[in-house]
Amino acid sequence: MTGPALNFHGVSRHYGPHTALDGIDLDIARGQRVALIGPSGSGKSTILALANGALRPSEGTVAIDGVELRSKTHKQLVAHRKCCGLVPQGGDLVEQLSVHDNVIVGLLPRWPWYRVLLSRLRVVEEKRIAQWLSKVNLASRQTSRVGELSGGEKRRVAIARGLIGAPNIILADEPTSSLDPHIGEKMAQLIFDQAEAQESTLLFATHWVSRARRLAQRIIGLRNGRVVLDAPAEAVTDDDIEQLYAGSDERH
């Protein structure tokens, strides 16, 4: 495995007098496949957003290949983010550009300034992301504009931009929520292979149990900020998933 490791030790995050992680550690393997299960709230979304140092913990600390994210400088935080392949909840498209000027967003961090400034004069890379709308089932949509795409076409268009750039660490949020299941297996399981095929480190948090269970190498389960479940995935339980879910119906 030779993809960046990530080690959280000590961390909570809180968000006024609201505790979105608390005390939690956690040490991930380069190149690990990681599925991040629990109910809304359990603080998946917040590992994932702390694992790019968009945001700090309130205590402990976060690390890559053991360079505490808080000591890096703006230059060097600026640089790991160009490492992480993103696949946020939102999407975060630009709905007034094209499928094509959206995907190229994910090649554009390992870019020199002169083939940025390029790709907005003249369109580039055609083939390449005509290649990856392909995998998404969007290839006759590169010229379109994101705006005129379905919910579940814009999903699939962010997660070509996420993957395209071959990222050393990937970052999904729950990237299947609005796919039909044929669909979201798909995707899901595109994901878990491109992964492997790069030796990228994966972080995918979900609510699709048995994907996970059947995709990912390691289950964490989050309940109310804390770590309730950490195992390999074919350890993972019934029993286990049902302490985690107790009293929520989220899971697939």
The other form holds:
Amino acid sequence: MTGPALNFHGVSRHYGPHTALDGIDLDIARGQRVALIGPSGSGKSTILALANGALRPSEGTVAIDGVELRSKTHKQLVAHRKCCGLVPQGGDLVEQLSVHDNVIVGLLPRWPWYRVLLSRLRVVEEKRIAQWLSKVNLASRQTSRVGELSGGEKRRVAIARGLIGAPNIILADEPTSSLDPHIGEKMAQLIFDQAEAQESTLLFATHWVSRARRLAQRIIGLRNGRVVLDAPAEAVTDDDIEQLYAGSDERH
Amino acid sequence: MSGTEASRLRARSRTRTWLGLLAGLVLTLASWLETGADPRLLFDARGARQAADILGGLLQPDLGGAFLWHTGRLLLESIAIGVAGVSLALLLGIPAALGAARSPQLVDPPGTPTLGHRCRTVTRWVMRGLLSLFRSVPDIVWAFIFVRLVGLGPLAAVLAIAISFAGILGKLYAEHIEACDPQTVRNLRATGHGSVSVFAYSIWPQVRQDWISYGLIRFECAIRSAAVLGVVGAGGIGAEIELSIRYFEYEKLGTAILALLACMVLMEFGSVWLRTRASRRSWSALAMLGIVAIVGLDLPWSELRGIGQQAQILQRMSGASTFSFDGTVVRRALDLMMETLAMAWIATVAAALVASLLAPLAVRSLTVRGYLNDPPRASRPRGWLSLLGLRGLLQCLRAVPELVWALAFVVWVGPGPVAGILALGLHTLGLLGRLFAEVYEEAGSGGLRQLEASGASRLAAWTHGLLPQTAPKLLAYGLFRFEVNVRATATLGFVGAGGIGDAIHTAISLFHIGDLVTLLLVLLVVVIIIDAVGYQLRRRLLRHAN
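Complement to the form predicted alone: the form predicted together with the partner chain:
Let's see the whole complex now, leading with the same chain.
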């Protein structure tokens, strides 16, 4: 099934006095693979949280397949979230659980309650998770506790967890930060391949512009909560990027 | 680590979990057999009628002006006893803690230990022994002993609370000192600071917050204790509760218990409020309150001078020689202690099980708020019902002290261990329910936010987010409750609810010092062993958690 279309209309989001998003309009087509770039604090994470149905827009509307988020009931919102695969920026892993149990969390939302309970009492889905762990180069770490892993390994656990449920929408928030270039490349490729194979809608926030231009279909550049660049990946020029990051030190 | 090795390791850890569960189950069954508790007693027709009568009294309390005034005064007296007791306990406990604690030292300094060092070591062990004695003898035993020595009234209760709480606070405060960040202390020691400056500039700033908040918690516990000590004639509202049960005046019982409930609930809010604003001012406020309470109670201090004489008189009256270690007494004491342990175990396990299942329904994040910061639609109106309802229920359960529950259950199911188990279980459920809910509330929201954002059910949030983060803590707290409950169970016999307390009560009443010492020694030794084992287990659990 192709992932849903996402429509942002005049969306702003304030955190107290701070404005994270300032009246943006975006239409993301079904199954489109989009890279969000821009300096830190430009609103990338906020867009992902809005698309996830986890954050209320201060102004404007966010619609998923034409249905506005705020008109959905709690139940419908949960149903939408179940279609989302998340790779959050902080990782958000449960340190006390093993790698295996953390990845299984990606499958839980769609399971009935007795299966959820059972999965804490005995090992389930061992093969499937092993398969995913080998995709993120963690095959030998299945039984380790997450607390013992390095930062880069944790990122990869989070990636496996986000992708394992074959989500319709993949929301990846700088999934390759704190990874070495080689592994980072591989992981980014994995996420884009997965999205392409499943025809999922992908929002991929990153600082790694060159990679984004190579993998994504469309590049959206954000600055100070505004969309300043929105073009097909092949149409983006070095000058555009220069302009987007002008006056800011960051950039890969 | 190779794959097979890893899976063997995991298999071993799973096996350990199952073995632990099995051991717990066997222990519970064995305990059940040991107490010979018969749950059918609950449904005995006559007992049920009595229970209905008590409930009727609670629903239709005596609200006559005169009795209400009387109840209010007794309640105030109980509060004053608690405040005065804790104030004295702090005066005793803080110096004792300083003596008993081993603050962080330099790792391996050159030079030989001086005489002063050796003296400190001796003092430390003496202090630790003394504190351990103070807290291991339950407060109601102290109270009853003091009632015999200084007469009926609040003085006995104040002394009892001062001594037993000094034991608890001294131990806790010493632990806080020992848990200080060693590096900061060593830095000062390494630059030649004396003990006063080490305390003032490194230890005090680190322990201050803990000392205040634990002091305040104890303050609350002391008032609860004070309300109970009246059962043995040491003043306050406990005396009224005991009398009204003995004379079947359930309307008066209703009034007294409701007043006690209201007081406890108010105090809980009060102490939460105080704890969040703990500051230098709360020390001075506490000190002022203590002075007011001690002055207001107008305690007959002169009685203290007559203690030795009174003890001799009682001794002569009892006709027993000073120390007669009798084999049969020891054996009986051991038997009763086993029963006590079994009761405490059953009640704690049952309460912990129910509490861990109920607690998620009393967690704000799980019932009403969720873990997302500002989701489009968050409120779950039905959640409020379970949240507030359950919190209220748990509060009522824990606001009534075990001994008062026991008084009521003895009327319902008759004297014996069943009454004790029920009393202990209900009170513990109230305590653990709240504690577990707090543990759940404080769990990091990292994994939980992710779970909710991907649409997982609240059950999944509990099993895969909360439980793995908190399970060792829950177990450790449950274990700690068991240790505390062993002491509590030892007092339930004072009202006929089984265990070793009955024998202790008789020994004090008749002033059979020999028997009393034997019984208390058995109690102390067992409590110390349980504490030591429990401490090791808890430490391993919590280390596993971090």
